[in-house]
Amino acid sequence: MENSFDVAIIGGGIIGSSIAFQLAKRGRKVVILEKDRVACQASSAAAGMLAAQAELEEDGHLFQLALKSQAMFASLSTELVEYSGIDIELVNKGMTKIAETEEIALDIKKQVIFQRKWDPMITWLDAKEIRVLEPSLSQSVAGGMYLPNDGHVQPAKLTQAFAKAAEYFGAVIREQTEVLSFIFENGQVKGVNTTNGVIHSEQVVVASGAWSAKLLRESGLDIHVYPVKGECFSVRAEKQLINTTIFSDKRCYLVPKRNGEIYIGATMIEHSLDNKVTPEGIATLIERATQLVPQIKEAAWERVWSGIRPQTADGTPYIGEHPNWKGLFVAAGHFRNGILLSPITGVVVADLLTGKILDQNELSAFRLDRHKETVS
């Protein structure tokens, strides 16, 4: 069995996917190392929205990374069905950011300002108006934000198009081989000890989710990235009950679905890796979505899941080299931003292992030791 890749990325997740993609698309040899299956954790439990100006309310380094990566979409949706034969059900029929209060309403309005800078089509609309859109929402909706080019993807389906893209290109996966340690000498990475054996590699990827501050610990860093578990469901309705995604500043989203299922969620706990669906977690999205659209208590119940994502002290992802040890290069702490920073992290950091010059006051934001540097 071959031991010896340029690559080797830890994490089969969606971003270490979208990183191998990219690196074996420029002839880089690859290996993905996945201690469970491609696309098992965060990866397939998200919503798959692509909600850069509904979710991010501020500019920044990371508002202009998420408007980058929204923009890839439109394109990566039609090369990975060439490269791989998967549709990743790329929709885009907008997003509603609703307004339950007058209170929540004025805040709302000026988040209308700011966003418009950059989506002249981004619009206020009045409690009137916004039912001619969503005639299934609840009376107490005084009115809501629409962003009318907002969309959503099939997370699980974009994680394994990825895949095998990368594939395509060459890429190795390796499903069910844990990463157990760094292998190090002289100031550099030579590659990693596994539950199937040595992996000799002069770059390593760290890009294992909530997971990589417990991995990266033995190189001498903390990265702070801490788990955060969400339970979500889904149901289907007879009749399309909402035309855009529905989200709410009170946690609670509806995604509809190409196949008709609308996918609810998502509830918070975190520093849980305990990935159980609790009743009083689906009992509290159930309580939240039916008084936004009181008709989905008629759906016919589908599903229930949960998943671990990966949140960090500050909210943004690290996206870097290690400080200490060259060769050695992390993409983590993505949280409920991951689907969408996916295609954006796979180009950043595969220019960062091909000695691509990048601009360092745009990455300063995401350094790996902007927190403290090692652990004692």
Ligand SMILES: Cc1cc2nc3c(=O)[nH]c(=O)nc-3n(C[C@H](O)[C@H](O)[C@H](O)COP(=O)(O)OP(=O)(O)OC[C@H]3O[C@@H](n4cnc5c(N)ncnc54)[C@H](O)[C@@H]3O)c2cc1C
The other form holds:
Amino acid sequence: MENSFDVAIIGGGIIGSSIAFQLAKRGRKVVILEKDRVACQASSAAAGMLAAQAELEEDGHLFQLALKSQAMFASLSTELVEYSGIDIELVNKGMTKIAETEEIALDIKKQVIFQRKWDPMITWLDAKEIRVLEPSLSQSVAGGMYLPNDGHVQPAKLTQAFAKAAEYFGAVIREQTEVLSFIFENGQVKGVNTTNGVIHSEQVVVASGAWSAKLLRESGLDIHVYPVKGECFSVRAEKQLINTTIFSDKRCYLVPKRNGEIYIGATMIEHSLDNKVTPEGIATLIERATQLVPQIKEAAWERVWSGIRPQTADGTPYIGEHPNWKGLFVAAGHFRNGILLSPITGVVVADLLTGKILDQNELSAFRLDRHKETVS
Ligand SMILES: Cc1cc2nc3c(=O)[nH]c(=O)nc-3n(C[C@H](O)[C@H](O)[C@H](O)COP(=O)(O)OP(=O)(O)OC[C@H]3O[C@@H](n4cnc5c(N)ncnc54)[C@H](O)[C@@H]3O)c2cc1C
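Form predicted together with the ligand, following the form predicted on its own:
Everything in the complex follows now, all chains and molecules, and the chain you saw is the first one.
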């Protein structure tokens, strides 16, 4: 079995798969090492919203990165069908960010002014106008911000599509292969030890989601990635209940998927690495969702699931090279926005690994040593 590659990527989630696709397309010999299966963790649990402007409310490097990434989806979806045969189910029917009280309405109206700088089509809809767009909304809704250009995808399919497109360009995928440790020599990474033997490579990318911090500790770097579990459920209604994604606060959204399912998420349970779905979590979501769209109560039950988001102490992902070991890179900690950020993360990491000169000011927000804490 081949065991020498240009780049070894640890993790077959959406981030590792997107990076593999970009690097393989540039002619690099890439292997994805995945302890379980491609798209088995957070990347298949996500709702798939590309919600740059609903999730991020302040300008900054992360916000700008998210906007760039969001803009890549239309052409990416065509490109991925070509190389993988997989349709990522991109839906561009917009999002409505709901104000349930007059106080929240004031806050969202300020966001409309801010967000219109980047998309002049974003508007405020009052209580009457919002019900023209979304007749099933509860009578208590005070209004909302309409983001006509906000879409969503099927996240597991996007991850599979990245991985298959990477294979098309020659990448190798090793599932059921857990990386146990790094191999270092004279300040340079030389490969990794796995449950299926040694892999030699002068470049290694840690894209292991919520498990990244644990793996990196032996390299002397303490990145602040921690798990936040999210539970979801889905229903199917007889008639189309909602037209756009309904986004309330960060604890409840309803996403009408192309196959007719409505995804409803998601709880936020910090420091939980277990995947169990609890009646308490789902009951909270049902309560929140029916406050927004009462007819959800009558829809047909479909399924429940959960996933572990990789959060960071400052809410910004880590993207960059290790401060002490040449060739060791990290792309982890994309929290609630890993699906949205996957295209641009793939390009930025591929640029870094292939020596492209990048704007250091833009990248500084994502540096690995920004907390300046290392462990011995
Ligand atoms: C309920 C929920 C809803 C979400 N909704 C959205 C949304 O609407 N929009 C959005 O943009 N984002 C959303 N997210 C966030 C998004 O899912 C994540 O940010 C993204 O999937 C992270 O991708 P990843 O590749 O870093 O991690 P993961 O998908 O978790 O992949 C990491 C992979 O690394 C593997 N691994 C770990 N350690 C090792 C090792 N030692 N060796 C080999 N393999 C290893 C794991 O098995 C795993 O497959 C949501 C997340 C959840 C949980």
